[in-house]
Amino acid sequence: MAYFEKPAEGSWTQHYPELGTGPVSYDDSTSPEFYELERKAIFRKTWLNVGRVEQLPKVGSYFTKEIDAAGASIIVARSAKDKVRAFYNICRHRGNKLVWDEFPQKETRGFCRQFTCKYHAWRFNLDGECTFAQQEAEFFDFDKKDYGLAAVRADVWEGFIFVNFDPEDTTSLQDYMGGIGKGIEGYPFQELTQVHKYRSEVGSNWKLFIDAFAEFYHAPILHGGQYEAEERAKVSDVGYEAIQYALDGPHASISSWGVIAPPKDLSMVKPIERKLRSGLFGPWEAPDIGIDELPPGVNPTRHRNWGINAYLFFPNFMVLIWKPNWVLTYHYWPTSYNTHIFEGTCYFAPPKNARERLAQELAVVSFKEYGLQDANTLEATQRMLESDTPVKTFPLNDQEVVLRHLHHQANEYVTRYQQSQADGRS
C-alpha cells in the first residue's frame, strides 16, 4: 500500500503513458556513437546553466567555462550593470584561446576592462568588439569592427546564467524552463550567498549520475551506513516513496518527505549531528531568508512532512530546495560516453556565528560523503553495462519514473536530430 497518494492511473509511471512500463535499455549510456549524437542533438541545442550572477558582481567580472560536450570554451562576462554576455573563447586573429591563466585547459575567472590575447595583444571590450589590433596597418582591407568576438546566446533565469549554442533556436529561456521553472520563480536564491563547491571526474556516463540523484529508492540501502543502526533497519524495511513526481516537457521534479531536519527522535541521528544540529538535510534551524510563503512549485502538495524538492532541468542541471532554507545544485558535464565531470554546489544564507558555520559545514561534508558513495557505485554500474553480458534490459519501478523520463528525452532529442539531418534541416 502506498504511503502517499498516487495518480488515478495507479502509478506515477502510468500517469505518463508515453514512457511505458517495460524494462529499459541502457545502450544510450554505453555507446560512443550515441554520445556523439547527444553532443550535437542535446548539448548544442538546449539551454545550459553555466553559473550564477553572483559570480559576476560588477561590470568587468568574468569567468570561463569549458563545455566539452558542446566542443566549446566560453567567456561569460558582465558587460553592464544589467547585462551578461557570453562569447566563444577564441581570438579573432589566429585562433588562440583568448582568456586563460597558466594552463589552457583550466577554467579561470577575474576582472578586466578588456580581454587581451596573450599571443599578439589583440584586445576586445566587454561587448566583444575588437578595440586594438597590433600593427593594424599591416593587414589588408582590414576593419576592426569586422572582427569582434563570436557571441553565444546568454540569458538569466532567477539569477542562474544560461547559454545556448544553437543560433537557430528561437525558444526563450523562460519558455524553455516551462511550468516547473515557473513554479519556483520567486524563491530567494539571491539570499543564499554562502557557497561551497565540489568538482569531481567520474567514470560513468553523465545520465547514470543523474539517475542516482533522480530517485531516492537507493538511499535506505546504499547510504544505510549513514544512519544509526536502529534507524537503518527501520528505513531499510520501509523503503522509499516520494510525495509527488511531475514531468513537464523535458524537465522533471520530485517532492519528497524530510522528517530528519530536525528529527522527531534524536536517537535517529549520529552524535555529531545532535551536537551541531545539522546533517545531510541541512542545519535544523532554518534562517530567515525573507520568504513568507513558498512558491507554488516548492512543496506543491503542501504536505506537512515535506522536506525537499528536486528539479531536473534537462539536460544536466538539477536544483534541490530544502525545507531548512538552503539549496543544492548539481551539474553533469560529459567528457566522453563513459566519463563526465560532476559539480555539486551548496548555497546557504551567510552564517551569523561559528555555530551556524559549523552546522552548514556538516551539511556540506555529509553531502560529499553521500556523493562519493553514489559515484563509486556508478563506476561499477558503468563497468558492468559495458561488459559482454546477455543482460540487455533493466526493470525500473515507479520511484524511478524520472530516470525513465530522462532516457526517454535523450532518445527523443537524438531521434529528432537524426530526422532533421535526414530532411536536410540543421
Contents of the next structure:
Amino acid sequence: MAYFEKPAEGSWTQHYPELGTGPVSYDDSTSPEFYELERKAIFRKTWLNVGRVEQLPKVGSYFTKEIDAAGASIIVARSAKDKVRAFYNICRHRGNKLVWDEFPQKETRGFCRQFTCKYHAWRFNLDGECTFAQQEAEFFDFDKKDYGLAAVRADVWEGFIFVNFDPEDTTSLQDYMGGIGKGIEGYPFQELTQVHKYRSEVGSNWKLFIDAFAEFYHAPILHGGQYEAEERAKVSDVGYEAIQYALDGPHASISSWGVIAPPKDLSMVKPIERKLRSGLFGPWEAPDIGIDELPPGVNPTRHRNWGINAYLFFPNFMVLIWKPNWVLTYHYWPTSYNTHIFEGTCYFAPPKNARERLAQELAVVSFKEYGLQDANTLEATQRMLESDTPVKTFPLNDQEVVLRHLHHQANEYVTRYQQSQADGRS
Amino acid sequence: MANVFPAEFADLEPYAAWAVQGETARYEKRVASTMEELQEFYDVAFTRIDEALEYLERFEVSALSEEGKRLLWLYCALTTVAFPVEAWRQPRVPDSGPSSINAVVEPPV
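Switching forms now, from the form predicted alone to the form predicted together with its partner chain, please provide the structure.
Shown next: the complete complex, the earlier chain at its head.
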C-alpha cells in the first residue's frame, strides 16, 4: 500500500507515458561509441553548471575548468561587477594553454587584471580582447582585434554559473532550467557560503552514479549498517517511497520525507549523532537564513514530514535542498564511457561557533561514508553490465522513475542529434 | 611546556596525535589504525565530549586559540573514527575497496 498518494494513472511512471514501464537496456552505459555521441549530442549542446558566483568574488577573479566530455578547457572569469564570462583556455597565437599552474592538466583559480600566455606573453583582457602581441610588427596583415579569446556562452541562474558550448543553441539558461528551476528560484543559496567539496574518480559510466542518487530505494539496504539495529530492521521492512516525483523537460525532481533531523526517538541514531545533534541529514538545528516561506518547488506538497528535495538538472547537475537549511550539489563529469569524476559539494550557513563547525563536520563526514559505499557499488555494476551475459535488460520500479527518465533523455538527445546529422547530409 | 589542548583537557594529551588538521589527513590516520587504537581513542574522547562541546561553543572558529583549534581538530577526528567504532567494526568503509573520495575544498580552521 502506498504511504503517499500517487497520480491518477496509478504510478509516477505511468503519469509520464513516453517512459513506458518495460525493462530497460543499459547499452547506453557500456558503449564507447554511444559515449562519443553523448559528448556531441549532450555535453556540447546543453547548459552545464561549472560553479558558483562566490568563487568569483571580485572583478578579475577566475577559475579554469576541464570538461573532458565537451573536449574543452575553459576559463571562467568575472569581467565586471555583474558579468561572468567564459572562454576557451587557448592562446590565439600558437595554441598554448593560456591559464594553468605547474601541471597543464590541472584546474586552477586566482585573480588577475589580464591573462598572459606563458609562451610568448600575449595578453588578453577580462573581456577576452587581445591587448598585447609580442613584436606585433613582425606579423603579417595583423590586427590584434581579430585575435580575441574564443568565447563560450556563460550565464548565471540563482548564483550558479553555467556554460553552453553550442554556438547555435538560442535557448536561454532561464528557459533551459524550466519549471523545476523556476520552482526553486528565490531559495537563499547565497547565504550558504561555508563550503566543503569532495572529488572522486569513479570507475563507472556517469549515468550510473546519477542513478544511485536519483532514487532512495537503495538507502535502507546499502546504507542499512549506518542505522541502529532496531531502526535498520524497521526501514528495510518498510522500504522507501518518495512523497512526490516530477519530470519537466529533461529535468526531474524528487520530494522526500526525512524525519532524521531531529529524529523522533534519539535511540534511532548513533551516539555521536546524539551528542553533536547532526548527521547525514545535516545539523539538526536549522540556522536562520532568511526563509519566510519556501519557494513553491521546495517541499511542493507542503508535507509535514518533508526532509529533502533533490533536483536533477540534465545532464549532470544535481541540487539537494535539506530541511535544516543546507544544500548539497553533485556533478558527474564523464572522462570515458566507463569512468567519470564525481564532485559533491556541501553548502552550509557559516557556523556561529566552533561547536557548530564540528556539527557540520559530522554531516560532511557522513556524506563521505555514504558516498564511498555508493561509488564502489557502481564499479561492481559497471563491470557486470560490460560482461558477456545473457542478462540484457533490467526492470525499474516506480521509485526509480527519475533514472528511467534520465536514460530515456540521454537516448532522446542522441537520437535527435543523429537525426540532425542525417538531415544535414541529405 | 605548553599545553597541546586548553588546560582543562590535559587528560587528552596522550591522544594529541589525533589532533590532525584537514579531513583527508584525519581519514588517512583512521584507515592506518587498528580497531583497538580507534576504539581506545573513541572511548577516551567520547567521555569528555560534553565539556569539549561546551568549550567549543564559546568561540567563533576564527577566535580559537592554537590549543582550542587542536581541540576542534581532535573532535573532528572523533567524528571520523565514530563510523568504524559505532557502525562498521572495521577502519575502512565496508566494500569501499579501491574507491576514494577526497576533500578538495574545506573551510579554514
